[in-house]
Amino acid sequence: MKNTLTRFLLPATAVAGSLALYALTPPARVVPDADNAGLKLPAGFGALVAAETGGRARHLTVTPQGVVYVKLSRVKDGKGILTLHPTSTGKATIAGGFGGYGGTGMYNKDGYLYASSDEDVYRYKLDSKGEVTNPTQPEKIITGLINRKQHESKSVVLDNSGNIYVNVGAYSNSCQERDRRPGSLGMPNCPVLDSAGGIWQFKANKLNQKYGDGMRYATGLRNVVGLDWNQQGNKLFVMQHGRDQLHTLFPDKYTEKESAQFPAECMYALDKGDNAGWPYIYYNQEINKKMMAPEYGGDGKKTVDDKYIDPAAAYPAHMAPNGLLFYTGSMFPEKYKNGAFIAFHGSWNRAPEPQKGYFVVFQPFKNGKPSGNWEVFADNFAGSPEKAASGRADHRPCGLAQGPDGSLYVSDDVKGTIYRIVYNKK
């Protein structure tokens, strides 16, 4: 694809110039590229190669006044956060960058930037033209989180009212005594729970946060990347990557294709103290029943109570949901509004089935809850089925972000790609 960057930083008086134009002009009609960046869209969507980062990119997010963050799973140049600047042509270019951390989460809100690395959250003063001010002085505002390299990432979200949620994936498959070893019968009271597994609640707004400062929102979570507060219902909603390797690990009751089929990612809608069950428990969308895990005496045939929370909605196994985000632009027609869009990541371990996922989807909701079946959004970000099934994806998306207009941006952390897709009525 055509490199769309200018790759150097603009001078401070361009850069202010274009931002109050951009404010001030209504953006005009978006022209997506001529091959719609390689995306397969519904009937009047189009979508353009925004930026090529060249990096690692997580999550994004866009202020108000257009400008477009990106997170950078690894440090680039000195940089773990790129910012972008839009230009009339709907495409934006590299002003710059800071943040020398690696990391996932990226958010705005009520004039603060939120970024995280793998152990830290950090927040970011934004002016009246979505700039940070202090981009070398960060306050730090939650510090040691748990980093065992597995699932380490943080994704964050905030509420409104002043609390900011955070992601502490366990760093564990299954709990087990040995992790990952076929046979090995989970810990009792599984101790990763303790400081992982989870969805911590912290304060947006005072410094130097440590796990006692902060609360267990809920548990039973193995590792969510994905999430989103959801205006409708004023709650958070999460999306979580459910384990891997049932035949691998117990190969005596479940078959290879039971294992790629099983079992769920699952989208839940969490209230304080909500319990999801991992890793006692995993949910078999087919016959839409919580299952016990074999680590703990599951067959694949034994269901379990109501202990734990059921998910709100459920998809196909192992396809990563990295990204949620709930659509209140209006740009789309109308049946987006205030549903959700899912980018799935994509899989590594349905073998011998054909991988799947490495698309975004649409998730209809009404009055905050999922309503109706989801939809393929945007595909072909693996360039072929071919590639998709044999898992060598060319872009897998990853982090979803609206912009001031309702576009709707996708980052890809293949390549770095971002894409931005639009609507455009005939």
Given for the second form:
Amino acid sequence: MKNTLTRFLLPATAVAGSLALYALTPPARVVPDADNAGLKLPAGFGALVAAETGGRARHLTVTPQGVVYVKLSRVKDGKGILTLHPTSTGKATIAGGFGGYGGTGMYNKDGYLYASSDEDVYRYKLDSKGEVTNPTQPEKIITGLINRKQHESKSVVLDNSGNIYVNVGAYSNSCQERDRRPGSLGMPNCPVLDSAGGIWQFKANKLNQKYGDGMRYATGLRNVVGLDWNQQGNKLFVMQHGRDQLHTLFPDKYTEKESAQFPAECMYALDKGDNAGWPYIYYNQEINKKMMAPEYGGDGKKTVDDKYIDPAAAYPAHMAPNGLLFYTGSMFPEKYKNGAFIAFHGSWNRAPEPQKGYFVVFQPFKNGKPSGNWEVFADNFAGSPEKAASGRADHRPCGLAQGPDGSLYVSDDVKGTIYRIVYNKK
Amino acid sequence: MKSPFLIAAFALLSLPTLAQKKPATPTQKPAASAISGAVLASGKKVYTQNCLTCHMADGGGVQNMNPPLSKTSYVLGDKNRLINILLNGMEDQDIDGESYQNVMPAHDFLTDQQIADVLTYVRNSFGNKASAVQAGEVKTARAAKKK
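Structure of the form predicted in complex with its partner chain (previous: the form predicted on its own):
Let us now look at the entire complex, which starts with that chain.
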């Protein structure tokens, strides 16, 4: 009896064992393109063009099953969201699309895909394969957000308590009486901040929420495109686009060089009720001070010490941080774990000085806080240093996402290239 | 060839001051070549201070943000429309099928001569070739705006 049982069990165990082994065998390694998709990367990293979408690819997200969703700023062939399926080589195929609206926000969490137009936020149900089940009938969860063209993107991220955070950018450069007019002063008690220039919090599962149903979570943020939830610190982090045109608007207070150099692009760690100070201040990263804005009495020297929060980290001016991602994967070396990747879309407001950015930066973190100097991680999206300096970049990094294997995906909103960055050194 | 026709059309339609100058327009026929270096230099100076940060040194603009000035219908077309963009500013306006986020502020603080020079410079730079804009045309447009 015992023998028979053993005889029967042994092969079964063997089969089960080999099955388990098969499951544990890592899938064929993703092979980078011979030229690393034109990118310059640290040793051991490689990159491939996962897909050429031909659309203006803004933010993107990857489901646990590896399905990539890309939000287009403009509808292409009737589609504002593209669905990309992974293949064994690491490349992806464009399987289809849906969502007939342009926009920027794209995020997935707990079986739902979230997408934004420039006024509304939608969510779609994902099935066990990571496929959207209701492409033509999403739930509209937030509606009526202000869109006056300038800083129109609505970016979204979720926390772990059922809340969704949406950026509403200020429809103004520095809240001047007359926007971007030389010498025009700032409006007292800037009215833009009532409905824009901050981050709003809503419920992720409630339909048709308007401003009154949500809460202004943080204010004084001119425009945020890149944002992410830090799991270690359980906190929202955002990247602000700093103000433009110090010299053009106040030529007697700022030189062209100073105008290209300031203000810093800032990373903020946000708590409920925080005020980052736009439009009243900007940040000088050379002396680490909050400066009074020239529209509100500043002269390039007056500092403001109280009232407003300090940035968690500061970066060179005008580089336009459009994507923020905390890396939680295991593919990359240990130093990257829980650190931040930032996609700098690239500047325009440094002219006539050379333009800057067009790269992905890595910011080390320790215990949920920036720790140590940032470094350029992926460079040469522009195609050459000359193209970066002139601002005539071939590609501009915009969105960041992490694949289930720990790959880093980067979108480009010039030509719609989707890059996949992998680590291959063991 | 388009520009002299347009000037004449304007003159007939709405600009009495120009109409009086009408006999002078044929001399502007080889428009670009008639423009003096001094006008272009003056225009470039105004451009560098007021326009360059957004429209860039090469006039190529910034995708999605600030429109290019090279070979667009707005720059090469109707001069009066172009003058009025400087006087009134512009926002939320698609140009040749593309949309742009940034606001163009009104530049009515520039003098008639500065506006004429910078528009003449723009209409004859970045690969453009079009007739000059005269200070008188700006003055007329500004007067029409005040009414």
